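Below, in structure tokens: the form predicted alone, a single chain.
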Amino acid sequence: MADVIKIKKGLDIKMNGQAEKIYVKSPRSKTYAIKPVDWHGLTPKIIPKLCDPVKVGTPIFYDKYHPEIMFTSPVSGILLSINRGDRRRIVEVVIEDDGKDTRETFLQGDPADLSREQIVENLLESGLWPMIRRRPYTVIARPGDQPKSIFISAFDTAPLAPDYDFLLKDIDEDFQWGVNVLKRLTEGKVHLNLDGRYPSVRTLSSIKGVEINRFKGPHPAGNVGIQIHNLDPINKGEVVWTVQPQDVLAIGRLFKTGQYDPSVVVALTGSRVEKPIYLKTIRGTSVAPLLENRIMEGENRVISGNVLNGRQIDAAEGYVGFSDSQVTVIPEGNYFELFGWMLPGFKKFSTSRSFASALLMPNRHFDMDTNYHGGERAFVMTGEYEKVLPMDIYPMHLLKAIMVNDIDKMEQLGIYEVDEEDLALCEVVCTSKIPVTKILRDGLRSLRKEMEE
């Protein structure tokens, strides 16, 4: 597609914290963990036993209700721990690395001398699956499912989001091969989505077998849901698949050299950071190493993401999402406002234009933190969500049907078309603070069981 999609509705939060393009090479952690919490519907069974001996690439646990997907370790050494929360759910599962990175050994070889069954097999034996997602729910993706089509977001548009054409510069064969497997999993096409307002590097826009698409606008123009509500809607009953930039690259690599490499880079972003910059390391690492000697002191919060839909981890024994490309350090917002809203408000930031800073300095970067600046209301209509949700979805009458579990006006009212990413500003524009991200994922559990179990 040679036009650039326009979006025109959203809001870019503008933040201190951005990276800048240098690469680090980050000190290897003592521990690593994979986390099923990263993935929704998700019932771990562990496979080996406290202190066995791991490689990279063997399988550390499997989906109880899918048990061909397996989860393997990112490093060599010994299963350390597993680590349980609420109701004993396991919340992390660690493995002591050895540093010395012994490998297993999957199919290697050209994807389009494969078969279909042998990419599937050879992504589920070497635990590279689970970085294929599907929508409707945003759940791992079924093996047996014939996706309609297969999205890539080259791009991303959230607040102090990694930079995709840095990330990816100079490794476009590895990024080729990745394509190439996507190719023979749909028989539809793989949509690679790229930045409008900008050119892209070669690495981009030289990849073959793809539909290049340009996308123009604010956030959330780099979510892969509102570029699939423009290029390829989701109806009931079909199904879309989406892998994230560094994850094409892994499945790339894995039949390229027939190992799983689960080298990753990380953007450490954050008003909070002394240097924000892109740090190279591993799947699954420690955020303990990327964090030393460069936080400045004081009350932080430290989130693996961006701080729309990112998850809090703990500074010193917390762990890197699987598929996150960012880890952001912001101020924690432990204060009180005694008619707060009653001042100029020079250093805040305003979406409604109600603030001095949005008159005085529109283009002016905020040290934000996490406080609510009030407490949850009655939830009434405002027409504030339209204005930042770039979808032909009604927002908050969809969240009150979820709210009543009525499953057919949830359909009828486009939930198979979104994801927490695509409702997080309507959270944050929300005057009545409510939370929307964590309705929208009831909902969206409710329905999947509903509809699947």
Second form
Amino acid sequence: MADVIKIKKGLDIKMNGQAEKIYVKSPRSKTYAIKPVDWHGLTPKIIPKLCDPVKVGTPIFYDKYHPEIMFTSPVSGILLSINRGDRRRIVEVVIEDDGKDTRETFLQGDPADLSREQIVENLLESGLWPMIRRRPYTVIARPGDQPKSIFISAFDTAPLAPDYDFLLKDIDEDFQWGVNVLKRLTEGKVHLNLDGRYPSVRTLSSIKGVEINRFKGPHPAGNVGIQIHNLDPINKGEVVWTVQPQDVLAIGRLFKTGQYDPSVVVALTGSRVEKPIYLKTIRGTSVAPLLENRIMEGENRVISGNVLNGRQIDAAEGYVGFSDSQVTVIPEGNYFELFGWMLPGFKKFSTSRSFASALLMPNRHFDMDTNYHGGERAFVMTGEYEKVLPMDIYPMHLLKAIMVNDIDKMEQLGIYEVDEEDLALCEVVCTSKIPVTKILRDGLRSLRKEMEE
Amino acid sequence: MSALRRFVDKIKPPFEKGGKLHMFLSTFEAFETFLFVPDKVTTGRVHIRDANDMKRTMIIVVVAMVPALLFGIWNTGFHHFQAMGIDAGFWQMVWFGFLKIFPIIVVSYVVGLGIEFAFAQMRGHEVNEGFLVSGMLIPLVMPADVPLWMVAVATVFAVVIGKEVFGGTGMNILNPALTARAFLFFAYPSQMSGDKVWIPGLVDGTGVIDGYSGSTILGQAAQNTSTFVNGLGETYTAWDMFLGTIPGSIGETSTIAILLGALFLIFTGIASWKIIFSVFAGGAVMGLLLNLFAVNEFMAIPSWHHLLLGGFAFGAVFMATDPVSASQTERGKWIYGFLIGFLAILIRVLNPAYPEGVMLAILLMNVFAPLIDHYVVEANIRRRLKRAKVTAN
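Okay, that is the form predicted alone; can I get the form predicted together with the partner chain now?
Below: every chain and molecule of the assembly, starting with the one above.
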């Protein structure tokens, strides 16, 4: 067994609402949607006309700047609507499901027997290519790139995250197929990173042809960014690809069966969920059937993803994100609290031990809400970010470089190595309530503009 | 919803955008957020926030100063009645000290917060809570007999020149409270140093018993005496220095009260234990070095006594740890703290004109903190470049 890489810094936020290890098949949704906003820097061009029929795997839009990258329908039916947001930006492309699941067929075959071009072509046509993401910037991979390695993090340490050991149980064959496909895409290694805290799950540790690494430590140990930093850090000009475990399965099944299998498992979690469980559903499902009769009354925030890196969606009309394996429902925090900053605070979550909760029950789980707990200020406290970021990076200096748009400094301070999810904890613990991840995304966007456009 | 909330909501509209009193929005918000933590919710991809905010952080620091303040109040009365030769009771001493010190605190807060509000108003910002701490630090580093107008002038100087000209809390280079003290120290030396200012009543002189001296231990040490005595001629022990029953600035004398505050700050995680520890370490090392090469009585003072004397402990715990003016990198904090302690004792002993070396050492290192950080961050950058070159080969 390989050495376990110990991550010392970080923070496990203990929240109520962990999903119980039970699968339930979710009722089908009437509509499904692919959301271009799930990918950074994507400008979609719609292919079919409204009410045109589509099958599972029929292209519905492509990337304006990389027309070969297709996005395909997860169900069969008709193109129902194109929903636009601010400045007429396309936010959702909605398909009405006919329940028949008629499918397009794609190339089938053992990736070992196929050329790299054939594999890339198959992924592009089937609409599975967007499952491969590229660091730096965390955007869709470019088919022409040669990544120096590909990373799969097969565990998630974020609050209430699904347990991939449970989720990937007994489907090792599909996963192995997926890994075999990815192996053909790089001349470097494919890293499969497992949770070092538990004896590793049978199926994953038996996967062949990959470099298996084990990580042990608090969140963000499960973030692929932290793992890359430890194993194969990204220098200027280098490219690493990352794929999420359920996407590896879909890629494997595509080559095994010649069909796009859009089924996924989503963990329904959070303190406002009556009985948190795992739901079997289809990519891009409307969230309403998942939540039906399962969440508590009151003002809730429904998040596609986890509380550290998720998108707020509407409980009635929202859709689950393309690659999200988790939906979190927590209470909204839109209340005023009289003298909240002076009171002892028996039920408050804080990494500083300035509230009574730190003294009384250090191991309690919290019903966290979305309140800001204060106003935005200039940087004052120091050393807070470093405690929750297990990387050899100075986050505050990096953020300041971004704020003044100093490209050279950003590069020098390691912006290529980080993504929003890696700095999410910095934003949580920040006393000054600085919007850390927004600043970082702005920096990544302006850097990419400078380097690639 | 509470009646108070209803009242705030009722008077709020004129302050909002387009309202008649919109120009006073900052002030209104300051009072509103004093009463209520706002109902603002997260909007980005990170949906939860730590309950700790700037107000909480600052109030924790103020609470940490309370033991030093309470001791200072008693100590002021204690020394006053000792100098007068009056056998006063405990509460009498406390009451006297309270009457002396409370006005200083009020002046410091009223003047400082007034300026903070005005600047926040001018800039259209929310009022920053930084002065909650500075407003308490300033009185604690003053002699109890300081005239109130001097407190006011020093506070104005500290807030305007020390902080606001740089852009307000978070942007300043020097610690504002120390700026206030340094300003008085150099502008009005006769009221800020010497034998008489530390004990209320001595400057005035009426009723003081004959031959009573109010000189501090550091003042005596600068004269190269080997034993230190109180006003009545009794010898001070190290225990007196640790407990704090010696003359000095209001909050600085009691090492034990300051350590209580330090424990609280370290437990809550608000202050950097690295800085506190390394300041003490730096002071002890310099003290030992001086002991080794001692050519006079001052240099021969046991190293650990230095840590109990003057403003050393107070500076280490409450001044050096100010995150804005301190080093911002974790590695830098060790260097920054160590050099403060090291230089403080050096200045104290080798330049007897400035027995208060701690103040000067901290201000000096405030100026050098960005340089320390620069080298620490440069080292990080070099590591990254080196890594890139290795993989390129």
